[in-house]
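As a starting point, one isolated chain is supplied in structure tokens, in the form predicted alone.
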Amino acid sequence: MKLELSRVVQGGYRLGVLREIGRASTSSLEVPGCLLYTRCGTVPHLTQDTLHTLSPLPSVTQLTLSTVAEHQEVLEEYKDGFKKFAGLHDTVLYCSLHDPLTPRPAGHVTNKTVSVWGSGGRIELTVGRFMALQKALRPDLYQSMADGETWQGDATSRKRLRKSVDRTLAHLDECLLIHQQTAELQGAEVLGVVEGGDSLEERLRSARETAKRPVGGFCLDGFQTGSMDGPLRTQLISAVAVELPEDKPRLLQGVGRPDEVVACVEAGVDLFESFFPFQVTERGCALTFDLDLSLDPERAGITPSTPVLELELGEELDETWQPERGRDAELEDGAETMTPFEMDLKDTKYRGDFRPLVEGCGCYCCTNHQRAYLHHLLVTNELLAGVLLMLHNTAQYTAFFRALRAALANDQLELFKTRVLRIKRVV
């Protein structure tokens, strides 16, 4: 696996291509970019045939260990790895430890074990069992076992953060030793995990020590949305990035909101998990990006009446702010609040709206259906609503990353933030 960078801004974003990914070394992935989020190997709401109406898709599929750990005996008996088991033929398989959307109760780690939560409840993993699962899954890339309970903010003591880093490094050394001795994992890459919570000292120590190990890349953990303030997150990521080798990718876990993605890209992150489209779909919403930066502001839909949030330099987007196309409302069952990048299709104003979700979007949903039809499916609780929305939201999210890369390549990042994120910074 080789990261070829075409552009690097000192202390900032990186643009390039991750080549020779996977055991066959035939796949590539442009960075900054995202993985393909799945649950037990399947994109929520979609079959493989339905999914592949979208093109291009990310070349790396994310599988979370928490969704398959309870099936270890079946996979060991099958013997041919998870890709063949799940029918994932033309993709690179990356295995992470936790599902970013599954709650993780605190207090279930020890010096020798971590816990994951599947459909059957808590599963305790030693390094031996963790690596036995990797042997059965045969991924192309996987993150090492880590003590990631560093997201509790002020409630996490400095001593606990030090212990988290120490345990994670010890787990990594054990994982690498077993990896080298396991024939089924030859050709696979291990990603080392950087922990340390909100402590700059521990973050730097974790990054420096992990970078000394023979890892293929790095997972930045503990920065999940809601775990710390945005400015602190970008400050820590920027500091960590300086300590990591330039030629290895950095994957950030638990961050998916477009405005947060851009801030983290500017801090030096290469790859993201793509769970955000599923979150939006579950809210009954559709992503509505304006991704054409070639148009003048009036033709692109930005007029004096269009809400544009003005921020002082370094200030973060207020999550309560909403443009006219969405409403600021708490959703049922503790779901996250709508973001400024989506429309709520359950709103009655869409009952007679016969436009596509996004003009010019080439997904199956936008080329065949209207907002009014999606509204009807949602209010009648039809399963097809989730299918069509997931298709559209996945298409929009991957297009967002393509547009971001184009903006970086053409020195249009500020225009991208104004046009796509509707943010205007005041220096």
Second form
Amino acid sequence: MKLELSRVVQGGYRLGVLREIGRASTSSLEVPGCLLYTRCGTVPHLTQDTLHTLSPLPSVTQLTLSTVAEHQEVLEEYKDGFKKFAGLHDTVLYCSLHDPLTPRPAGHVTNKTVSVWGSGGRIELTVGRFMALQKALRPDLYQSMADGETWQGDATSRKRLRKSVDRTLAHLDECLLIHQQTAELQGAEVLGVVEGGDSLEERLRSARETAKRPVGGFCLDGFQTGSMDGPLRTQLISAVAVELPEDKPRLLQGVGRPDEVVACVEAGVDLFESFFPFQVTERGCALTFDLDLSLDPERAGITPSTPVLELELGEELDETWQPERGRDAELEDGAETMTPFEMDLKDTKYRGDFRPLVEGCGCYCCTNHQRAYLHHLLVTNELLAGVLLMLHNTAQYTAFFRALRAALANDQLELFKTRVLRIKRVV
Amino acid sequence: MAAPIDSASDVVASKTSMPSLKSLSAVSPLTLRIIAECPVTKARACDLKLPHSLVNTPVFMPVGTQGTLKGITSDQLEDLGCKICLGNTYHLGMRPGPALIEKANGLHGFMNWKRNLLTDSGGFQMVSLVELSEVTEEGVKFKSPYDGNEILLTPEKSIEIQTASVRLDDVVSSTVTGPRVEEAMHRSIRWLDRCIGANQNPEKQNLFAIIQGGLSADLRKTCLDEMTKRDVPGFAIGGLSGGEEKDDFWRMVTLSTEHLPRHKPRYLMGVGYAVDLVVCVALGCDMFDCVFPTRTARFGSALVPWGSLQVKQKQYAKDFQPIDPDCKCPTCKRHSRAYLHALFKNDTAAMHHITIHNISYQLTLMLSARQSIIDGRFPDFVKNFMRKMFPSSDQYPSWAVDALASVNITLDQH
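Now show the form predicted together with the partner chain, given that the preceding structure was the form predicted alone.
All chains and molecules follow, beginning with the one already shown.
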């Protein structure tokens, strides 16, 4: 795996291509970019046929250990690895520890174990079992076992943070040792996990120590939406980024909101998970980015094709809305609240709206269906609603990253922020 | 009650690349060409020319009650080779309502389905939601389960909702007997006439008359006599598949096909179990619909030539074969029983995989029956089918044995 950066802004974003990913070393992924979120190898609601109406798709698929740990015995008996088991051809497989959307009750991490929550409840993993799972799954890339519990609860003490960093490093050393001895994992890469909660000192120590190990890249853990304030998050990531080698990718876990993504890209993050389109889908909403930066700037935010303005928040939003606003409320709701980048198709105003979700969107849903139909599917609780929304939201989210990269390449980040994120610059 | 085969609105029709069919449909919205008839049984293979595409019969029609086929996109349904599916007047009349469907260029436009649609009148729902309905001569009074408003569904209105077509019937449950059945039958005949009168688009919308009469041979016969006097494009056999004895069921089916005109399509409503389909093809039915294959799929039940396979059962956790190694559907080509078993714990896509497989199973079963009729080997097809479906001949259901014997098929012992 090779990271070729075409552009690095000191203390800021990185633009480039991650090449030769996976054992076949034939795939590449542009950064900043996102992975393809799955549960048990399936993008929620989508069969392979519907998924492949979307193109291009992220070349790396994310599998979460929490959705497959319970099938360990099956996969061990199967022997050919998870990709073949799940009928996934032509994709790079990345395996992370936790599902970003599955709640993880605190208090189940020990010195030697971490726990994941599958459909049948909690599964406790030692490094031995964790690595046995990796051996059965045979991913191209995987996140090393980590103690990521520090962010839960308010009163995390310095001592607990230090312990989490120490444990995570110990797990990494053990993982790497077994990794090197496992024939099935030859050619796969391990991502080291940076912990340290909200302590700058522990974050730096974690980053420095992890960077000393033979890892293929880094997972930044404990920055999840809902667990940390935006400014603190970007401040810590910026500091951590300085300690990490430039030629290895950095994957941020648990952050998916477009405005937060951009802030973290500016702090030096390369890769994101893509659970956000699924969250939007589950609340019956559709992403509605206006990604064309070539438009007359005067029209910014008032183009009729931007249904964001139709939100109740709408009018106020254009004048005064700031991404930081409402953050507190969201912390309480666990990020389930609608963001300003979506339209709520359950709203009766879409009942007779025969326009596509987003004018000009090329996804299967927008080329074949209308808002009124989606509204009908949602109010009648039909399964097709999830299918069509997931297709649309995935298309929009990947297009968002494409537009972001283009904006970075063309020095239009500020314009992108005003136009796409509707962030008014504070004068 | 009547079932209309909805021929689409013009916009949808013009979108499909079938200008010749469109002009044809102005002349006659439906033509039935009999391709082959089984010399032994009453089975027949036909080409049914409908406004949106040619339908090869015998045919199974998947049901999309709310204007959607349970998580399957219209492209997926097309790719499975489905040429005709069902919508439902009662449900769609309630939500989103007739005015909106009309604005969306009919149900075809609303759900973006370019092939044929058959819309069913509210009849069956009158049975299943009987506590919500009151039947008068004028029509059926429903209480909307969604907002509690009273809605009167008249034969005329049901035709209007269907912009395409279906007709309103008075249906009684097939297990109800006595004067109520007779009353329903007569009312259905009167309502058929009102439907025919209300159909503004006879050149584009095919109104099927629905034969009622419960389980009484006399009433069925009266209904058949009356309805076959009307010049409708096709006939539906209704009022069955409501939990009646199978012995009564097949006798009513065969009585109906006996008296229906040869040159018009026969649609047996609500039938979808594989054995029922094969037997009723032998009895001379052309078209079938049922929610069973798609509903059972959502519970993890996959249809196979030997019955069904419950994917969620533990025994499949380590079974790395496809659901049916001989099946050519997208699910069987890509996924194993073990993967589907695991996926059922995580995501709705597992249901979609089984739904795809089950629709494919039903369509393929009818295609194989058709081919065997054309090849003149339908009786062998039936015997093979039954042999695969039942581990031994003493498990053959006696009604199926009797029904098949009535059309000269004697099943083998094994």
